[in-house]
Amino acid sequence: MAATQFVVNGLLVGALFAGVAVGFALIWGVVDIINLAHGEMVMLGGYTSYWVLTLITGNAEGSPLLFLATIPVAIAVLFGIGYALQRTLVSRVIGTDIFLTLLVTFGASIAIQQLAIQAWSANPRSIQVSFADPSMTLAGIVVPKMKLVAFAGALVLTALMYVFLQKTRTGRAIRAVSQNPEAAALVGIDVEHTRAVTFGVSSAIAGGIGAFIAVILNIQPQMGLIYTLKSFIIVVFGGVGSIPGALIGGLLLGSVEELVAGFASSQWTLAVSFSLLIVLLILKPKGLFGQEADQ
């Protein structure tokens, strides 16, 4: 029963994961870059949120619809913040070397993460939604309904990237470029402007998955970096410009690590992920559903 309710826990945060990975994977197979600001974005939209319920109640707390309604804010704001940080940093080394762009995304980071703790202090926050019963038991498991709102947001998120990548003008424009540059310029797409809108599209998505993080876990300045850590281990897993297997990496990922930290200790979680990587790379070195990831 122990070992159930642990991979329960992991499935409702693996999706958070997942949805933080899928935006992660958008940059890396269009831009072809690994952005490794991509954590600040998950950071900055939950921030976003805190403070425009704390605008709107005068604290951090309200009911789960008010809370649901500062997604959308988060999502907006996040959406121009990608787009300008690739219009005016990222475009400019695309199509460089690799260690340059890891070096400009990186000093990015940090910059996010410093003006963030200049503006906001480094105290942990955390957004409290308020419910008669805060959990319930199915079969024995108890399920946080929190926790359930937020492995049901991310799947949402996850589903409309998916959707917009598929059925979208601009989705099919993304997909364009992502495929092939050269081609998609010659048939009239904007090849830059697209990027730009694929980076907004992925820190979007990223804010909102933030949003939930903040009402399930705490959020600080410097809680960037071990989600893109854990969205790097997840697009390689589940195969490199590959969606679905970024959903299935992520539950795979959450599962794994509550199963580590319920039987021995949660210092142990990012070990065993990436130990787990390095075995995947050794057997399946394209992952479970994607491209190889030979880079």
The other form holds:
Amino acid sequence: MAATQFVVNGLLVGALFAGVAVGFALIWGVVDIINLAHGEMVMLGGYTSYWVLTLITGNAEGSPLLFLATIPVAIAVLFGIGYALQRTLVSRVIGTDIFLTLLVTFGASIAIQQLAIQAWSANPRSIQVSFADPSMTLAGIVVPKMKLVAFAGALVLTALMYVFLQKTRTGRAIRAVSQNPEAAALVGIDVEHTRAVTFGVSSAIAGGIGAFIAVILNIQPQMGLIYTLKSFIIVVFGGVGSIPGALIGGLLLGSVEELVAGFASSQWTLAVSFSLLIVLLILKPKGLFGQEADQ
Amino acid sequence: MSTTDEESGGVLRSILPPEQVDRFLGTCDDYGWPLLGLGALVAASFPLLGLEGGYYMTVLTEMFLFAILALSWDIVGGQTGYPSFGNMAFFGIGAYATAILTKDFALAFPVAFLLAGLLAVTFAAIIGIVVLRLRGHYFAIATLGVLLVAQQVSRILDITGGASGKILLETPSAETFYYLFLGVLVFEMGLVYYLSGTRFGFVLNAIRDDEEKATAMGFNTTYYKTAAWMLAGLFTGFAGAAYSLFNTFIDPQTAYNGAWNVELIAMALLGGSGTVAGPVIGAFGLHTIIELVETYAVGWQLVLLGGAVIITVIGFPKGVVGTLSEYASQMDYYKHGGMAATDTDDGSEVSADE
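Since the structure above is the form predicted alone, I would like to see how the form predicted together with its partner chain looks, so please show that one next.
The complete assembly is shown below, putting the previous chain first.
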């Protein structure tokens, strides 16, 4: 029975990991950049939501609806940050050595981290959402309501992004740039702008998820790196450029982590998931659902 | 682009004649060893001038430490083109090994130091077999993962003192560490300089430029890159081995410091990766800046470091040495004909390729 409970917990949190990873996969697939500052976007999204709620209610507590209302703000703010990041920094190193792009985003990530410490101190914070009855029991399994809301929110955000990419004109442009930037430019797509929008969308979904993380876990300035790494594991697992792959990868990683934490200790989760990653990279370098996005 | 090159070239030209810059920096077969020896002698004589035990000696010691780290990173990152974000894992292994061996097993420091280096090399060999099969993004993230896992493990184990770490009180004198780090640095510089003129060094650069072609030419690239990785592991391990006692304290955060890992990459890039002098110059330069910031603007080091990394990568991807030697070879090219119609003092027609 315990195992089922762990898996359920894992799936609930895993959807959040998946949402973060989907944004990470989008940049990787379209711009061919590993954004090492992606986790910082999650962190900034959490803080944005926290701030807005504090501005409205005076402290970081509120009803579920009020909290949900802060999410579009986090998404909008992070879209702007992502767009600016691509335009000011990343666009200058595209096409050079892969390693330089890693360094630029890592540089941005540590700078943002310390700026966040200066702004908000290193103490962990969380948003308190009041439910009359915080958790419910289904067939012997305890499900906290807020985790369920966050799970649903993450799935909705991921689905919205999928629809955006498939159905809208901008989404088609993004996919065109991902497949062949030169040809996209030839048919009149503004490649630079499209890449910046991609960066913005990716950061926006990370920011939205960050708000949910602020509710069910907590946020602090140095949390970013772990989310970046988890995204990397998930994307490698699911295959670069595959949104369904990232979704399944996220749910799986969440379950594995909860099982490790439940049966061994939460200290081992990172070591176990990274070992899995390395084994996977060697056995199946393109991931389970792998097709190279740019080929 | 070209206008700024010319402007800076104009200033530089008046200070440094390009041929001499070129000879000094890279392709200097005649001057390399004497310069290295002279540098070592000058550095070795500093403590005799009455710096012993003081603030400046500590700062210089740290500079040697970072120069070792940056140069070690560069053997794999710059020379071989496998950018590692996890070199500090070797540092941590070395640091914990000496801490445990001297404190819990009461071994003498020199013995513990050598054993720690050996341990770091062994670890590098094992890890290398796995991660060196990966390339690009995958290699970078896998090495970062190795670093984080090593840090996590040191936090859990009892022998490492867990999260609270180990305090080490019986340590050699400050002067010992000064000479130890200097000795390791000089030895490493000499070795890298020597290797860069041998087949080993050429194959490493060939792997960086086109690994498939190097394999096709019949070189066992796995052997070469693993050897380079182990060499980097050895020197990084030595640096860590001395650091734990030098610092008199070690914990997971200091032993496996991810920010330091970025710092040493920045140093190698800033100075000029793929050269012998570059990482060392970069280490001295960036450490000076970081030391100033830590004194006058506590709490902003990482902002500065991040900014420095971004500016370096965008502005001077080839670093100080790379930019200077590019300038030198450009000037050389102009001097011997080429495109420089304006350079009138050598107007004779010489073919561009000598």
